[in-house]
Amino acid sequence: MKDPLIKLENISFSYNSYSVLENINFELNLGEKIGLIGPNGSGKTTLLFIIMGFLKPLSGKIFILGKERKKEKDFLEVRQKLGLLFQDSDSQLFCPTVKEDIAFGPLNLGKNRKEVKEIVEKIASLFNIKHLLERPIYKLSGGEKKVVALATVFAMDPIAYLLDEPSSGLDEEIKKKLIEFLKVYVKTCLIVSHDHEFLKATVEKIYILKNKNIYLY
């Protein structure tokens, strides 16, 4: 039996003296689609940030791609191979234009200019944002920023997707396209969402994070 793609062992985390997570155990295997729900402030985003190495737990162990991850350098490979969608799109978008933001990930992964151009065109077509490619990020609406942020994650073609509230701010047409994409193209994902209907349409099982721990919903 292969190692889980992501394995958290007895993870605890506090903001100053406020305990958020206590002895969390969690696994995501290749080919699994998992949803995560929970009250505001329960630690769902914190859990994603711990997986990506943006936050360091007080205690516990993090195994990703079969290796224990402790130091900042250990998470460089993680950030190349797992695609994180931030809840706040402004945290995701930092290039001058939409086209440059979508191209940033593939270029960082070593793709050549021709490959990157093809990826940008394919992703822009998929998300119906070709008309936005030359637009400055600061001129986008909140919904447009969310779609572009999603496009930047999908452009990297990660092994697994960690999506924080991916359906919030999307109109129904784009939400349907996202659901279809997740069904057809995405094999492994962890989706944090308050949208139960969206989760029912996209994942196979749902966990709930409450009272500082995680349970099957």
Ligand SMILES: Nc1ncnc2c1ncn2[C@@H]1O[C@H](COP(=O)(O)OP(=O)(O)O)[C@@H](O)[C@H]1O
The other form holds:
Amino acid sequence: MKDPLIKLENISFSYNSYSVLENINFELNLGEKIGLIGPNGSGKTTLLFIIMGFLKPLSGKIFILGKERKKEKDFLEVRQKLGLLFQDSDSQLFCPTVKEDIAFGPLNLGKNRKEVKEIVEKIASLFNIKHLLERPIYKLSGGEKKVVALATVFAMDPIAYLLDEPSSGLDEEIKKKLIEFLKVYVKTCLIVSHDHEFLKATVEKIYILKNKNIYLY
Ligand SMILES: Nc1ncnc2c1ncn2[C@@H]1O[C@H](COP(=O)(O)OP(=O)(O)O)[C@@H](O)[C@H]1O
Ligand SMILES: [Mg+2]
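Other form of same protein, the form predicted together with the ligand, not the form predicted on its own:
Complete assembly follows, chain above in first position.
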């Protein structure tokens, strides 16, 4: 049988002495679309950060793409292959303009200038943000930032999408569009959301994170 794309084994995590996750087991297989709900502060963002290697678990094992990931360098490949949408768009966007932010990921993946230009154009027209390309990030509204942040993740064409509250701050029209994108372009994802309707439209299975552990909802 093929390895899961992401496998967490008995993961526990604390911020200093404040325990957030205890003995979490979780798997995401290629082709699977999973939703994750849970009260505010239950540890959903923390869990995504552990998968990306931004936070190190207190104990337990992380396997991604069939390899155990422990050290910082193990996660470099993970960050190229999994696309994380940060809950807070300001954590995602750090270039002077929208165009540069969308280009950053593909450039980092070693694409040449011409390829990157094509990707930026394709993604901008897909997300309907051509008119924003030259705009400095600080001149975007919250909703526009969210769309641009999503565009930067899609521009990397990741194997799987980890989306932290992707629909928050989006108007109904853009939300519908995002649901369509997720249906058409995304094969594998883990979506953290409080928006049950959004999840119903985008994932096959929903888990809940509560009392420091994950349960099928
Ligand atoms: N850097 C941090 N230092 C200390 N506590 C934190 C830190 N980040 C998050 N927390 C706490 O850890 C818990 C889980 O946070 P988080 O993963 O962001 O929850 P969620 O995404 O489910 O709302 C919360 O109680 C939060 O206040
Ligand atoms: Mg969160």
